[in-house]
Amino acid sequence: MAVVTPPAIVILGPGALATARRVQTLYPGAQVHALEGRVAGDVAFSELGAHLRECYTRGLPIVALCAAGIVIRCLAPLLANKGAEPPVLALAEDGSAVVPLLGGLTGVNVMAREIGAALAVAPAITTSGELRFGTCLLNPPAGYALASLAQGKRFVSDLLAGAATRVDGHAPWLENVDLPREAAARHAIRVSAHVWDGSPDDLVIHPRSIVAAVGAPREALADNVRRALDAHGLAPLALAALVAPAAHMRDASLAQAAAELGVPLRFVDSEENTAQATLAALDLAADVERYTPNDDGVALACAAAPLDPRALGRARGKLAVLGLGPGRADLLTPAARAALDSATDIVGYATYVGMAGPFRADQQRHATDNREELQRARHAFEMASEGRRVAVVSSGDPGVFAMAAAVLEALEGSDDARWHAVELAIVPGVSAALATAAQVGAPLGHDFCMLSLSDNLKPWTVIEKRLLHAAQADLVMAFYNPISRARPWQLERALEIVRSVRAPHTRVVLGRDVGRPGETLRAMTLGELRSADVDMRTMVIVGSSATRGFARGDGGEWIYTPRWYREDA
């Protein structure tokens, strides 16, 4: 498949769902984005224009099952940089027409042909170069980079006007392309790691075939690499990876340099902190041309064909601990979604791993029992220390009675240097208390606390003490894990403690499965609340003396706690 980033398949009604699912099978990890209230998909959205613009800005390829004009009007304000746009296609709901709209340089026509082949329709490709030659010369395959877009446009225009060309260098993707070829042609498609000499008759394509090796971090490292390339007439776009000793894996300047150069950062185990030792540790093929280190401590190696960065040493592993929110796709934060999308491995309690999908075929799932938090965290660090990108998932927010604390506890208790070299990120999510509160208004509008009523990890006497103090402090209280089959009596005892301090008319909110199918919300008073109203999947919010409610237009009730506070409230 030509598309690396899975596309957003956008639908507006149930009539498009079957076609969307067929397209989804072509791209592992792709999700169906569906208009909320009209049709159920993998991701819900409420306003088409805003959602399309968000996907476009994030760089997501878009397959929109609606009229082409709608897509164009929605995205029109963003159409400034042709070289940076993701592929955008319009697709008829019944699959009878495939229209590539944007992204000619990022593979939109390739996608159009793939979708057209799957749906047995001819894509409506209108790009002159592709119609004439059967390929986009300005969109070389992965592992290659176009030297100059402006020059490339002039070159294609010359060919369309009747000029012939020759191919200098190895370009296997052009072997069966219908180009006007002449062995002695003035125009040339030149595939080379060396810089373009400015010839107006050349279309220069750089294979990403160069490795830059360093021995230790230095200031202005990216500039040092550029100087080393320039000294040998090599193009920065031909750089495939920056490689450094694993001993410096945690040095932020290396990651910054790789980001400035736009290449992956890889690490090798090297006994010496020298560029030559780093290069030697890669064990490159004998025919790779090597360049001795310059004064800035950068050694280069150039292969005849593109190099796969994944085969060069290993990456710095990453462990992202993220919150899935309450369960609804649109309440998953963009940062959490990005961490999931980039992960090679998904780790967590089986229920939450299931909530995190759908997954790409190359993503491994590691689901365990809910009581195995430390073992789960250690397994995640082991995988991340091997260079993998691991996502540890929790519901709600990972730092609220969830996996972030277990991950940090596992790390603190380990003396394994590989674990401490892992890049660790805690990605916040929408907690159950926040999701429930938002549904009814703002009961957490003033000081509040969150309490777990489970005594699996702390004594019940501690829970009772905290309940009493929170009630006496007149804090709004959110109860997690309020009751279970193994703890049928504890909620009733908790309510006894709270009622010893709080008035019977204190407002209470019960949210069950908020953000998931079948969610229910109930508002009542503390005097009316019974433990039979609650199960393990219920969030219980007990208001303060200031929490109040009033009728809303749909017959329900808004409940909130004012920002101000009076002792006699």
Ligand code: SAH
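If you superpose the two forms and keep the largest set of C-alpha atoms that fall within 1.5 Å, you have the rigid core. Residue numbers count along the first chain shown, from 1. Fair warning: this is a prediction, and the values are worked out from it, not measured in the lab. Compared with the form predicted together with the ligand:
- Once both forms are overlaid on the rigid core, the distance between the two CA positions of residue 263 between the two forms is under 2 angstroms.
- Annotation: Cα of residue 398 displaced by less than 2 Å between the two forms, core superposition.
- After superposition on the rigid core, displacement of the C-alpha of residue 325 between the two forms stays below 2 Å.
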The other form holds:
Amino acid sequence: MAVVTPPAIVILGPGALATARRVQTLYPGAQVHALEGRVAGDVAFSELGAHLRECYTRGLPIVALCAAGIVIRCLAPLLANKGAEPPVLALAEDGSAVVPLLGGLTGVNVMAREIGAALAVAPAITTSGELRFGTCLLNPPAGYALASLAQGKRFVSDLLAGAATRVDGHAPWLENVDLPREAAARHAIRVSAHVWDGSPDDLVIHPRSIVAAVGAPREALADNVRRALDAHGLAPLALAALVAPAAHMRDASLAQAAAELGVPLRFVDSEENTAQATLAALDLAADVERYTPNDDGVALACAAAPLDPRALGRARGKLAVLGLGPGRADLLTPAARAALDSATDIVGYATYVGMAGPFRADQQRHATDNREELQRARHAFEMASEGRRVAVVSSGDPGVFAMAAAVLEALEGSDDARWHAVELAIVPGVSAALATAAQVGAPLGHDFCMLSLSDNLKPWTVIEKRLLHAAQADLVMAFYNPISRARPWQLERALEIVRSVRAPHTRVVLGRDVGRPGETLRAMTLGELRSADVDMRTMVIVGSSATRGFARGDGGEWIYTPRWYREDA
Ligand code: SAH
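Given the form predicted alone above, produce the structure of the same protein in the form predicted together with the ligand.
Let us now look at the entire complex, which starts with that chain.
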């Protein structure tokens, strides 16, 4: 199978760079991941083990230019649960040896051959079936599914033991494979949408060539589809997609049925909500065999070759508004990471789009410099309405002075049914106030408020009023957007208001570029704070009367707000 996702080419020192760049030319979109402080590549990482594990869990193929043993040790903790396994290869720094380690069923040997050919070395392939036939029979190309892995293994060992085989059906990828073929052989590789009858001599491969169409969501839909397939002797693994009328896009039972069946869910615009009308709207080729719908309202169609689900109607679009956290990769939540990985399009302010990368070649970036959040939100809905999976990125948390509210505002203001049919998710992130607080201790340990000092979208008088009330209520305050070139005097005025209520010895924490390169943290008092200490990349936390500090072991200070409260504290 051709490698779809470009690999992470991982290097630990300058000695490996030349070989890494040669491998990179084989895989468009591949990036060289280089150990920080040792060598510069396209992506920097600081700890090999953690980085390899992250790539692996993200399903990225890995070409590691280091000892095979190191790679094995790094990934060992992840290998117990054998799930989908990306190809992993070790490659000698000087390109003199290439060793496929993992991913036998996802094309590691194909990659080993490709890299071996480019570097003029023999790949260290150890899979016996591969060695004999030059391909992995158990790893059919995209669009085909093996009926049974256990049966497949038995079939391959029969062939290795000397049995011959015939090929029934159309298997274009086997045409140039050196199989022991015999027209009358007892063993057969059978390419068919029909279920395997259990014959021990057959290797059955299903082309994903069947469409199941429904007219309306129903109870137990997945069971209905299975029953319809069963009635015609068709294999569930041969199903390419479940298709429904776009009018039912928001129905959760459809998504659940598709997930249960393990196939993509696609939609078409059809006049009436019947299975037959759905099928008709797909405009399938004339030679596709149609089956009349059963009582459960499922219509089937079966093509001779695999069907590309992307060509069948359109998907339900997705829009995830996600928070990247303050910047550090390990403060990005796995849920946000997953939303980024599954996105086809990434929308956001250029700095944050950059922060969210690296991206695959198939992911489109829509980085803008404009601060027109509503416009950006509308663009995101437009793309999602076409069936794309869009990620809108914010720094920190998307719901804290960021894109989530803009996206909801755009949606509320729209009467476009396509926008309302989009699957919308808000994925939280670590907000700047939380990241800053954690660095110094727990200044937000008791009641606090978050305030934006920007008067772009609200009148300054409102800000003054809220500041005064928050100060009087003795809340800890976290100031976002404290100052900017366009708003030079506002912070000083804000501090005046706070000082009119709160004592000069009140604790203040300034966090600048927290969780990013060049992070700085400063602790001071309200009396000492000057607006010149603050810029737009700074988080200002002003303590309450109870916020306190004490020396920490490393010479710094822990600052926290106790959980209790005394009027006279
Ligand atoms: N959604 C973001 C906030 C966006 S408003 C969040 O939840 O963090 C932008 C303001 O957030 C900046 O002016 C600054 O005050 C603060 N900020 C964002 N990232 C920061 C960081 N890494 N360090 C310090 N302050 C930051």
